[in-house]
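In structure tokens, one chain follows: the form predicted on its own.
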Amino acid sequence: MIYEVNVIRLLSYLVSKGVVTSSQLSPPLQEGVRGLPSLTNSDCIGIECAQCEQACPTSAIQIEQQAEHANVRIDLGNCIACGLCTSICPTATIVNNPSTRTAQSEREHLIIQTSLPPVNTGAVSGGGGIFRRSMAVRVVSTGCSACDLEIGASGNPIFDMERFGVSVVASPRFADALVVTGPVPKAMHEPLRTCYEAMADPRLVIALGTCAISGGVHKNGYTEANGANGIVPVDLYVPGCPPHPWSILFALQMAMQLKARRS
């Protein structure tokens, strides 16, 4: 009898709280939340200023002085979203980007410039099959607890990645996609290759976070922690330090369509 009363109380509590799962998919970040930088049409002062270039801790920003104006180049694959450039820029050439649809299928598409139009991010077209809406993921962490925590958050009741058909598996033999987090130091090169080789085709690799893309603040050090590129073939890049759960889910939906197209 006591058990039944407790169950009724629990169900009553859950019903009173309502649905907490977000119905809006990959929405922009709320105002005041720091995302990745983006570029505007506002003219940069150039090398006479160069405050953003000097402040960037990962050398992700380069300013090239041209005849009539300066070209600002930002490698989002190197950016740790520290916000120094957006807060220090006197001309608002660099501003905060609230978008969570940041994943790209090509490494060079993470490089933005004032002299070039931005690359549109969108889901990959094509594909079919009965498993086109499912994705089994094997996560290999090479030293980034922050990205691991955001993957965990992607499965909480607010984001609920399982409603999209995404599940995390323990064995690479059952995985469709290999999600790499951390800068991949030398000690993890061979384990990462072994994990990738254990997967069945078609297999995908997602470099999740700045460290997995380029090494971030760890790059070019004695541990050879320069990201997953060159160790395993990367299919999708998710910038950020760490990426927001919506950015992760957007990338996984892109991965689903890539998998379906290759099947």
Contents of the next structure:
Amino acid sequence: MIYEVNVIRLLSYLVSKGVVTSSQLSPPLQEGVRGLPSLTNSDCIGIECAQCEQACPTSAIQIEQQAEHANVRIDLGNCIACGLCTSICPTATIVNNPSTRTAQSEREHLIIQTSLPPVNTGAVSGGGGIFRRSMAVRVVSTGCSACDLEIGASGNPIFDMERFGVSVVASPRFADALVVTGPVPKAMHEPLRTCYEAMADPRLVIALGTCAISGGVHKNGYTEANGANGIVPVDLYVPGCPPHPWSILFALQMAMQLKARRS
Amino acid sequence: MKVDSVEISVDARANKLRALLNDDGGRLGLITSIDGQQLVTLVLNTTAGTASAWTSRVDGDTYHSLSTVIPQSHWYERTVWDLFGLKPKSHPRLKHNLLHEPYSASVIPLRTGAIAPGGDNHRQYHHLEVKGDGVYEIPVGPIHAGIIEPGHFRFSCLGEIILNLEIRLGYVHRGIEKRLTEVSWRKARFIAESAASDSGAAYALAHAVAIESIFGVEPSLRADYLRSLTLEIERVAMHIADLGGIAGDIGFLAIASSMARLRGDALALGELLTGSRFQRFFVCPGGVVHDPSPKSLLQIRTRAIKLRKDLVSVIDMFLSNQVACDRMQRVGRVSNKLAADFGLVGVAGRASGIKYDARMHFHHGAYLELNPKVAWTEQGDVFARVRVRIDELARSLELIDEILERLPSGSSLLDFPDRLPSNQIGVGIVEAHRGELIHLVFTNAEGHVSRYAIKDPSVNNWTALAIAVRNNLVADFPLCNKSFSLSYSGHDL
Ligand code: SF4
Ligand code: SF4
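What would the structure be for the form predicted together with its partner chain, given that what you showed me was the form predicted on its own?
Below is the entire complex, every chain and molecule, led by the chain shown above.
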């Protein structure tokens, strides 16, 4: 009897909360929330200023003096979204980018410059065809755990990645995609390689978070923690430190399209 | 907090440390070295709220291990061997901790000066073998089944019973401590915070307190309150996550998913305060980087009250389930004696009778004015750790309200010169959601950081997991593990 009462109480609690899952897909970040930097048309002062370049903790920014304008170059694959450059920049050349649609399939496209238009990732629309809308991912964590927690959060009732057919699996043998977080320090080189080799073709590798893309703040040290590239071939890059769950969901949907194109 | 520096001979350490640990309020903070020429033993006095660093010169590459008389030093000695090449003689189980087989024996990353010839041979590692009729091994990891940090567990079992668990860490050793000596102090906070970002607020605070103590300056009271706010928000979010994880491992999915939703509400508090779900890059030496708007402070307060109400009913449904309680009781027990011997901290310590909470003893945040009220019990099982966590969670949500009620006005950021004062020792001791976190910083004659040592609470507590699962069912391992909430990245650095 007590058991029944408890179950009824639990069920009515859950029902009282209604549907908490967000119906929007990868909307912009809310006002006041920090994303990656982006560039505007406002002219940069040039090398006399270069305050952002000096402040950036990961040396992701370069200011190059060109004939007429100064070119600002930011490698988002090195950026930890600390927000220093956007708050320092006196000309609002560097501003906060609220977009969560930030993943790129080419490493170079993470490099943004005032002299070049950014590469738009465009819209995603699930997989290809009714039988290609699922994706089993294997996660290999080699970082500080915040990226992992955000992948975990992507599966919570609010973001709910399973509604798009994404599931996290416990073996590389039945995974379509390998998600790597963290800078892959030396002791993880071999385990990561082994995991990749155990996967069936066609397989995708997603470098999730700035560490996995470039090593981030850890690169070029004695632990050779320079990211996933060089250990396994990366197909998709998700910048951020850590990327927001919406950015992760967007990336996973891009990955489904890549998978559909390959198979 | 300033640190006294005392010279003590290597051989005198054992007796002095034993006496200190028997004294009321005596604690071992950490054992490390600066450059491989000495051992540094950081000892704490929780009654007086002070710290001193015992420096002991080591001639050559070896010294006598303390581990047989002071068990909690066993882990530090393994790490010091890897990073500085100082080998502890008669260590009961000397194994590499952070540097694995892919590293050659001549890689000694933090040692300066003459390096002991290690040759090009790669490092070796041997697991403890448990022998006997019917004993078998279950190896797990380094890559785990779910979304978890990497580590290797080797279970030696008889039937369904775990006889021994060997825990091997170091897979995410990224070289954080060395990197922290290579950058200017203004950029160091980004690295310190990236060590273990699920404790980012605590790491940022420990770093800030250590740097401020080197400058000999304290932040404004308003900054202290805002810092306590970040710390309590982090504690709330992570305690909710851990309780949800425990419910999930029992198979109580309604509670697990409710906790996952509520954790989102807790992260939203941090996002309102700092612009980031993990409150990244907000606390800095001198205070906090920006003062939050009155509007967001008000929102945090109302949302925290709502979260508290919501949690009360979920926790009540969790604990009123007899099956769930039965799964947690008498499982994964750590006795008070072993908890004291291994210097357990945080929830793990407080659930085994150790009434220690750094918020009560060492200045960080505004805890001199706020009473955190230490929750503790003596049972030492999974259930005890759950109960302590629940009490702390409730108290943290009250604290959030008190902080916002009493938040003093004034500035929230001080600036410092570009150069750090020379030859100083600074320390930051913070009660992170996992327990006592220490950042210990030394500057040299040029005002550069010559050594940056971090002690995550998990360094103390990993051993507790190995103790707790002994003679328990293999199937209860995940539950035991979750109840300790251990960090791999904070340990590995
Ligand atoms: S936001 Fe990114 S690019 Fe800008 S300073 Fe920080 S790390 Fe550098
Ligand atoms: S990218 Fe940032 S959040 Fe992700 S593992 Fe690296 S430091 Fe952690």
